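The chain that follows stands alone, in the form predicted on its own, written as structure tokens.
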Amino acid sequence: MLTRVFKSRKPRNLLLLFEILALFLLFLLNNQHIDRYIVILFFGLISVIYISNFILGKISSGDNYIFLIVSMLLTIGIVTIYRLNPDTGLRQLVWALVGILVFYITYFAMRGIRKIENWAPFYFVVALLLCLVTLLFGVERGGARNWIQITNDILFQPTEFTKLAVVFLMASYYAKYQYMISRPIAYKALLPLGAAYLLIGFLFIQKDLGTAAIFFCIFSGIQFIYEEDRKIILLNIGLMLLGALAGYFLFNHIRVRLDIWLNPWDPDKIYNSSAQIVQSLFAIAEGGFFGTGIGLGNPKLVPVGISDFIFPVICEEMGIFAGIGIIMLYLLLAYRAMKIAMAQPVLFYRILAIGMAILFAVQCFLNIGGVIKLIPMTGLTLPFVSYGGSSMLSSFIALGVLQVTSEDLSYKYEGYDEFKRK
């Protein structure tokens, strides 16, 4: 049976085959923590991933290639951190599964909710309150305060979140509010601006700069598309150069983080402030091509390895080859989002398929940027890779709402011609 499956040539057994194949070479590496539950969890974790691009595949008439990239990208992340950590690995593990139960949860509601597109206040209201959440009940780790603490244990990032709800409130303004506003012009365009430069300033205040970059990068890619008038594109450039200076002049931290960014070897940083990029670049050269291998680096020796800084990890014991690999598989991803943009008629869901790509792509090029030195650090995760459960569960909405966008959704309309490409 395995052999008819193998031979099919199908993407999902391929990937099968590589997943049970980073299994088997990972319990031959940690072969003294190994149980019958490890063991029941992980290729529970294959058949999941499995059986749901088989399911997938019939349910969805949209893109059957972009769960399958994510797919890949979850179980590099799992190996990477079940080796540096079996206990943080399988609690990654289980986020891993609730995020595939999350993405089927949205997929369905976004199939089912008609009218998505008239909510913009509500997806307003939803940003702004997660935002004050976090500033009057945030707690501060890693130098910004975007974490609300539950339990000792338990922490929750709303910032992830926030994200998907600026998406979606750019979506509604351009495809539907602004032509529900008896204003002019440009009056009118001032409104995103306004929302979203409130929002960024909320973020500033909690010294959260990555997310602070994700939500200017998401307008300011819609609003380059979608602005009629031209001349507030200009005042954007110009606000976020503008803040750009203040930021630095008034918050030390952005000063500190430009300054590892530019000195990374001066002696007195080195083993300090900087410690973290100058580990991330000697495991990256460590690493050369091929990589040491899996368990033959000392990927412990990169701060924060299983989070922020896990892209070396991965280059040193699996080698820049792979790290390649990883860029690889997210260009794809944020390709097959632009491409089911281009191909949805329906203007809000258009937008929000453009909004995903730019979420996906940014934060990729945020992360891997900053721990090869290529721009500042901003403390962002990677999609799908890094250990963090409300990363994963709002990588794993968004990834929803892009298999969603995918598909025709003439069904949902009545006056279907009223919502087609102008």
Second form
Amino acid sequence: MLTRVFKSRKPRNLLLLFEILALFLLFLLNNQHIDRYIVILFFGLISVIYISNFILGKISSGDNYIFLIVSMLLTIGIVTIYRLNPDTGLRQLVWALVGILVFYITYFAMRGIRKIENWAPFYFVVALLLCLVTLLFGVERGGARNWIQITNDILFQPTEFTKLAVVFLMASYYAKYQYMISRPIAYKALLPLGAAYLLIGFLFIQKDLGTAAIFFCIFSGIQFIYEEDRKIILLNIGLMLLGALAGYFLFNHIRVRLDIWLNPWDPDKIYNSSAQIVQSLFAIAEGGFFGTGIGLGNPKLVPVGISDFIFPVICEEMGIFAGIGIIMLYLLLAYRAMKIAMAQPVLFYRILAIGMAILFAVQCFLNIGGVIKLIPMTGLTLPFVSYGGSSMLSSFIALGVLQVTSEDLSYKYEGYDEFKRK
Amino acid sequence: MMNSKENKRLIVLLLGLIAMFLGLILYLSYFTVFEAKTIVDHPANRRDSIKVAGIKRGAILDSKGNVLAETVGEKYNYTRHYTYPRAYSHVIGYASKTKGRSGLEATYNDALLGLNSGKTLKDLQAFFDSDIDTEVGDNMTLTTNSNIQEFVRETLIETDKKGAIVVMNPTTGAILAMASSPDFNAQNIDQDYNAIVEQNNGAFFNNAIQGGYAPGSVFKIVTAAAILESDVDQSYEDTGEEVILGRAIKNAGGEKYGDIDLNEAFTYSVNTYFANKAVAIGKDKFTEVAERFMMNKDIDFDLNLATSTFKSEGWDQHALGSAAIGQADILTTPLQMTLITNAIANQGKIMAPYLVERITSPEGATIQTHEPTVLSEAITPENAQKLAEMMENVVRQGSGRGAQIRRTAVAGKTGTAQTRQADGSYNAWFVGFAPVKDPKVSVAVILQDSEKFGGEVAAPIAADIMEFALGELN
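The block above covers the form predicted on its own; next, return the form predicted together with its partner chain.
Everything in the complex follows now, all chains and molecules, and the chain you saw is the first one.
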């Protein structure tokens, strides 16, 4: 049977094998007898992922690999979180379930609703409102004031969704809105620039540097491809440098982050401000290439190991080979998204796919680069892997969008030619 | 569809993203290969101490099975108990949660924590029976005899001098006792550590294996071996001083011995004779013989043994003459001098020194045992025989008469090395073995900053120890 699984041309069987092995190790670690939790986890995880991959293959004519990549990331995340704390692991499983549901809702909604490329002002208002709401009602958690408290237990992170609004905003502006401006404006190319920097400014005030960096990358990436006025790109780079300098001198928390990055081993900081990064490095170093094995490390020593710092936890017990595997999965995801963009004839959806590629890639880079001390820490989650409802939902919405863009959408456009650019 | 400009820019962007990911992978690999090893040892990494706190450290026993160190208490709250916290302070050392480890506790840390032995079967049993604790370290049996060890330590401390004593079995290389003064109390290390560091009088330093001493006249054993091997004329007319390159090497106490041969020169420790003959032998031959006695050689040992040096490269003839009487650029550890003595006692062969006889699992299965091995064939059995006779003469009628004991013939050599400090302050040495016909015990004694000669202070101590040790071993 095992050889059949290995020989199988369907990668989802290999995924199943990984899940069975990982769950067996978790069983050895936490349970000496079969209890409710592990059974729920076992059947929940396997059926959710296996079945949705199966269904998707039937209903979507688009790319079937991106969901599979995400399934692997999801599995690693849930297994790791369950290993740290079984209760949280099961909650993450529920979030994954809700996420997959949201994925299908997004998928069908995107397919059904027409003319969403015309709504640039709407996306801008949504992004602005989400920022304002955070600014007015936000509470501080983990150093950034970017959470909204709904009830005692439920916290909601609006910036996770602002990212998506920004992608839609940029896509609709460059695909449609710039041609819809009736009055000739002298510097219309400054419009998206102004919008992007306004949002980035809000994020700086909320101390949410990571999301600010993502906004900047999404904006700059799309601008790099579609801005016809190339001088604006230089202006963007100039503004970015200026903004970074201004941020450094204006905001203390930026200087602190930079200092932690440069001197984490300072004995004054090692047990307080730089404890996170130092413990993260210990975990990765202990794991080595092959890891200690699930259940044999001490990943609970890593602060916030279930969310921002989940990558070192994985590396400690599964080795940096698993870590590199995760990086490769994101690379594949970004590559598939770019490939989808190249094949997509409709400009708006093409830009959406590019935006999602940048979103996943940059967020992965900022998170992993931060925890391995390649770059300063920015406090971002690892999409699909880290614990967290907001992150999970927004990531699945992004994936749903990507799934739609991978399909032939010409049925939406009778006057299809008008959207072609030259 | 896409135009080519758009397509090109899209590919540039994709390459940019790929470069970003490759950056992550390369840095992660670099970190794991080059930085991880040093980072895990950082004191802020608590993994090691968490792991160690759950393991019942193995016991340490002496050659008769007496417990020297054991771990008592509940899991995660173990304490280490030492039966002879002072006598074995340098040999066994300490294993402290806060102050780290020293001695055999440090060298054999992995074995004592049971990290070396396979535990598959036991893990499997423990899986079905939660009463089985797999986290128990291996036990270790030493070569030492604790009665001798205590006697040696008491004797050394009573002299009130810094110094060291090594007692060995010359035919196997087993260490019977090893003491260094000053010492400390391994049981109270957590409380005493800071005070000991502050006093800074070398209590943590194991003089027996780390102390580098000018050997003085005890090194004449090596010089005499070199003379026996080369065909230089063994007769000499002593005038009380030997002038080499315009500078004189004199006899101790200004003695003049007239016409003497090697045997008489050795018995009365005649400096002029050895200085003269070393020059005749030449630097190369002398160095070769010294290196066969393991000078300049790193010796694998259970503790960190400093290398004894015979740095002859830049020597002129006067330095060579000084080296013949154990001065010049020669530094030896007391253990190294015991090994040189062992070569004479053991028909020219130096056995590898060792402290750990065997390591056994908690169930009693043997994991590792030490087989005596030959470290070096220093000289021929015939020359060893001749040197043994000369060393016997030293104790019978020469400078080492203080080392005589009842009913047993002792062979030995005294030494009194000038130290760099003041005149009238010496390193007093005695090395020897007994019984001469069937050596069972060899000993090296060194007392630092003594006002008296080796024959006066070190030899009687060696006699007491050999007599006690022979009594213990019978």
